[in-house]
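Taking the form predicted alone, here's one chain by itself in structure tokens.
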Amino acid sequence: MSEPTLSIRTLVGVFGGTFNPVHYGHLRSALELVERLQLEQLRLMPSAQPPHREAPACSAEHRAAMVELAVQGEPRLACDMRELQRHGSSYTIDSLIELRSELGAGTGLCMVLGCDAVLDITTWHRWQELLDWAHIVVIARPGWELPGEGEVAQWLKGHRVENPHGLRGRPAGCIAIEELRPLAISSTEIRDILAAGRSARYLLPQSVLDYIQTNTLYR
């Protein structure tokens, strides 16, 4: 990587899941992170084959399609399908060196996390270069703890900023920690009303409820 520059000027995040549906919890956090970090896109990147979990039952290109139907008409939102392009398991760090070879190194590039991916962080595949490629930022969730000591800690401790400014003085190697609002909504939950045969609305955008309707998905 080259050497860390003075200022950032632009900052995009990417937000990767199964989105297996996405749902108004994932895009409200995304809104709220892009208003936050000043981020000019954050773009949501849905894991084809993840490799800490079976695959969903519900096709990547499914999951891909409701994930652009509920981004349209927010242009700081978007969905990123190159995961859907690579045969195998979907590494992060393979999608991160993607990025930052269209991006540059003169913009800065913000991966987010949930504190459960955290934890587990060190059983990703080359989990010790993301920072090599983006900054992390973690999402805490309610009653959420990071951990005191261990290997994890010790990367948390050697590379976190207090202030998300301080990601823009460099275009990766940074992990910054944002508290969000809120909103106690699963995907799990959304698939076991969906199955039951009750309805889903207003947890996820009408739109993404009408596509699942019209493909008969997670009944």
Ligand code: ATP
Contents of the next structure:
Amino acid sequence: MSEPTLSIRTLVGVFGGTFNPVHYGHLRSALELVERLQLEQLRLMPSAQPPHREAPACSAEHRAAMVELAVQGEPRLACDMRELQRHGSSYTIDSLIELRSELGAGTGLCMVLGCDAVLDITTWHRWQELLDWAHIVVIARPGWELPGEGEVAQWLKGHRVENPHGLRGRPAGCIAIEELRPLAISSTEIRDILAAGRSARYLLPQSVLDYIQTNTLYR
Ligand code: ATP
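Okay, that was the form predicted alone. Show me the form predicted in complex with this ligand next.
Next comes the full complex, and the chain you just saw is listed first.
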């Protein structure tokens, strides 16, 4: 197959999540993707009230404040607060449409998803339109496998590019699957550790742990 025409000069990524709290699994994956895909920036975008999950006990403002602390000092990572500022239900598709209109025509948009999010994708609002607005970059996550058959498998197969250079041929519409360093850390486990009064040190940045302590979160 011939090399795609490289019409996209700049790639920007967006990594949505609950980030309850943000941890080194998120942050290390984010940084590795920045370097692997040569993203200009990757924005961690905390969800306000996820439509497809129970509302997290920790407020969106606290979760976003922790993301802001976690990315301090790393200019290639940023916190995108748009979902917190929106009234009513917040859908990923709305964020992608907004981001797409803010970025110039020469900039591609990559939405980063973990495998667990991909398995759920058909429950997302207007999921089949996501690729109209962004590329999707799937990160392989420890303990998760992508489906081999069915609707999601067909969707992945139909849009997949083997080489991340393929993402620079157009501003949206392709799926890349990236295997990154596996770090078996989850927010659930961190919340459990803290609730049990044990130490979560070295699983997440110390600045985030200090914030948790100051604001007596996850007790
Ligand atoms: P929870 O345990 O509360 O479900 P989580 O640790 O999975 O939280 P989320 O905020 O739900 O974190 O995740 C946001 C995104 O980050 C998801 O797409 C998820 O797949 C991905 N992700 C979470 N943990 C890791 C990890 N250790 N390595 C790579 N990706 C991760």
